[in-house]
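First, one chain by itself: the form predicted alone, in structure tokens.
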Amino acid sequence: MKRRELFKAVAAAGVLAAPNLARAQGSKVLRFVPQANLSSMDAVAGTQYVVRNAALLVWDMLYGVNAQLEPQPQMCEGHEVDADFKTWTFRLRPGLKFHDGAPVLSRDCIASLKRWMVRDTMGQLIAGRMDALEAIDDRSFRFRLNKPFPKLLFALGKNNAPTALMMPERIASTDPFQLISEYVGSGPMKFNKSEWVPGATAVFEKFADYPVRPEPADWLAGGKRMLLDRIEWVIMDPATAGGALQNGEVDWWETPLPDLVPLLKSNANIAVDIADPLGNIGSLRMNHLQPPFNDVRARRALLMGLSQQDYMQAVVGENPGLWRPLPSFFTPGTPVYSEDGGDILKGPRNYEAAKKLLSEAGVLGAKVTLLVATDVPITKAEGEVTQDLLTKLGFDVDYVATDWGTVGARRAKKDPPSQGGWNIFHTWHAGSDCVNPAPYTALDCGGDKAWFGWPNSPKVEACIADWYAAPDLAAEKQAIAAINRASFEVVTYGPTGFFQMYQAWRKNISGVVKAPFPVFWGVQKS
């Protein structure tokens, strides 16, 4: 949609939306427009940010990271750890309850952790070192490891999915590769399954028996004090969302389109700000198992032909302050950032050299199934750029326009594209997930155990292991540089650039903070 057409649609959508949306407003009801449709509620079996964001309301964590990415006790009173970092003992806070009134017990936490460890990269590292995960009593449990794991607290408290969320044992016993179907949580809000209409609405209601920690809230740490009784997620297209926000029919829009930001800023009742200072890394994710991108030459050819400027301007518009080139897999401006090995993204694109490489690989003109979630502006914009790139490189492009929920399900399939699989999909990674390898699921190159695309590189894995073993910051920097080089050699995925996004809210909403996810605790409406 062109800018002028979009502005007209925004104005029209606001007028048309008003009669239906205004009825549910109230000082204790917040209406929120999320980045995408909420297709599931399982942030262990899936890694979509919109699912993680919803799950963080419903389920709590043993530890949670603060804005400095430091893990702090959350459901736990604290822990004890031996000097060799092999034996970790945790004790739950008293009075913890699930939404059905049952107490949170050690066995629930053990079952939740075991399910999480199957799907999460750090969880898999813990499981590979684990002799036992055992209950001591109803409130205490212990990890017994055969190798040191100093970063255990960060693993339990990190914000990226798969997330270590505490569920009742019966729910946590669900196969980690199957979605849960019961949504009894441990967090500050209850999920109202009866009002969930995928593609339209999702409703969360305050859990009155949630024991709020006494400390100030700080991202996933501290007191998650809910000042709202009800949060309604309303799924809208950008034109409708822009009009509804201007007219006060919704309160908070997670990811307003950059083209609409000047219009929103001109409204005296709307606040607009960068959502997350750590930004995001765009991702062109290739399937390493299926032709043509099972050949590293085909993957390298895509990097040779792509222009990060094209991708970033498609995502955030012409504002140069919202993006920067990124010859790296890591978040710029962070302590261990490295561009080692990233020269392939620094020079001008070279279609002819890319085609020559594709010809050498025997895949010039091959069919490529490109999954594009057209209901998410970021993935839609990137998908259109990739379609153009693939066409210019001579591929036969099967452009599959679908929704984000379908992409989330289909990308898990390892079958050939002709049997429901895929070759490329687009996503993005929050900068907080890319500061180092610990939370960085998309960097893993463990083959069948890796994230969707299943890259396999013992060299990358060895470099990541070196980072985990690094005794100081200097050694960490050296390991990160080696990881970056090795990741570009294997082309784990295609970084399409670093970008920041806005969030927008009505000025009668207070308590909105900058974070890689929407923080609802502490938010109130006047």
Partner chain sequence: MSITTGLPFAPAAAPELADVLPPRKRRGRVAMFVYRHPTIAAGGLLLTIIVAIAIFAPMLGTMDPTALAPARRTRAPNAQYWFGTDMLGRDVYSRVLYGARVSLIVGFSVAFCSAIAGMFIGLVSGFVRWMDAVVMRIMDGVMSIPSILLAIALMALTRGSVQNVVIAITVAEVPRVSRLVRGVVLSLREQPYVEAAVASGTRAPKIILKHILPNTLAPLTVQATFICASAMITEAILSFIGAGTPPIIPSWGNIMAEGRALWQVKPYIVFFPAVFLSVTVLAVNLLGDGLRDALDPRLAKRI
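To test you: the structure above is the form predicted alone. What is the structure of the form predicted together with its partner chain?
Next up is only this chain, free of partner chains and other molecules.
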């Protein structure tokens, strides 16, 4: 009997040690760990980065920005524009197809653009000066504007959500405030809805009929050539993801924790690199409608106490190469970057002066409702530092620990915190979205119409309008400096610093590029 048991144990061990066949045959299957759970696929009605990243695989765009953020033709063959930037005519490439086999026609693009214009800040600018958006034939259509809009191509090709993705007309006619529920795309990968397990996996499969452009791929521009048959997004927490990457169970991790990077680097099979040189800007977002931060003095006091070093070390760790102080609202290292007006964030922090200002404003010791998304490492770290800062400034902090989805819903409420509203939440903006005001939703100070927090400053709005009208780089620079100064005056939000994140992948993956979003085209697995 004992011998028989032993035999059984050996047999069982043999079963366990057998190589995973499914894994062996998957050289064209990429397993990717995204930054967060993919809960929807609508990058027009929603602005989450993770949704945008998935949508970019499934839907193509008329234009696409390259690494220099210059829009290049993608689905369009080209365009014609009159001298005063009012009449824009576009012509689609021949042979474009949706994933259901139907050809991409002008009316699909028009419907897609109309839905996008309702939700996007630049789209709204276009809509506000548009006389008509009309089809000429099945492959051509035309914008007729009554005021010039030179940045139209950038608006169509920008990478930040809401993104101008081209969908079939029937999907694009969904209410812009409702999520789409059919995912027939125009991009290089098809979304496999039946294998989608929200919170766990999302599967993309190669679309064989995608017409690849001949140019080399460059971010959203050029030929989106898929060298993979199947991309599996697996959602897992950072602790598990670290182990899975080391064990070769996943191929690519979008946002490895900075603390795990030394461990990953020590593994000969793993490559680690900065994900995006344009980095990110951390944001402490205040509600300008509700006390105490409806008073600009309270907002300024917060900036006087805000230590970017604390925030950045909490977010990215001690590696000084990964972050830098940012007395600005704009991405450092870009042509128009300005620190004008940012002195309040420089030098040693002065809590006493801040408290004095708070007591002048009559809000010393006021109650502050702080929303913290604890499921996202970056916002969790920012939230805990803010909790510490608010306590130091004598506020009575109501720390609401919740998840990113709930923060997303609750931040839209303008009610007082006691009725489900809020005072502070945290997020971050990709550096590529903060190079200038065009893609920079969070900079807008249009009051009720502005992004969550609803900052209101006609002065900032005027400066932004100046930038749009700027004829050359010097004028743009001047306008940006004025925006920065005005934004610090009104304290649109609290920049918590500039930081870079890593990405990590197994070395049998090649073709990974640096970008503010994962670029899957050109990526190969051996």
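Each form is matched to the other, and the largest set of C-alpha atoms that superpose within 1.5 Å is called the rigid core. Numbering follows the first chain given and starts at 1. Not measured: the values here are computed from a predicted model.
- Two rigid parts make up the chain, and between the two forms the smaller of them rotates against the larger by 10 degrees on C-alpha superposition.
- After superposing on the rigid core, the C-alpha of Pro292 is displaced by 4.0 Å between the two forms.
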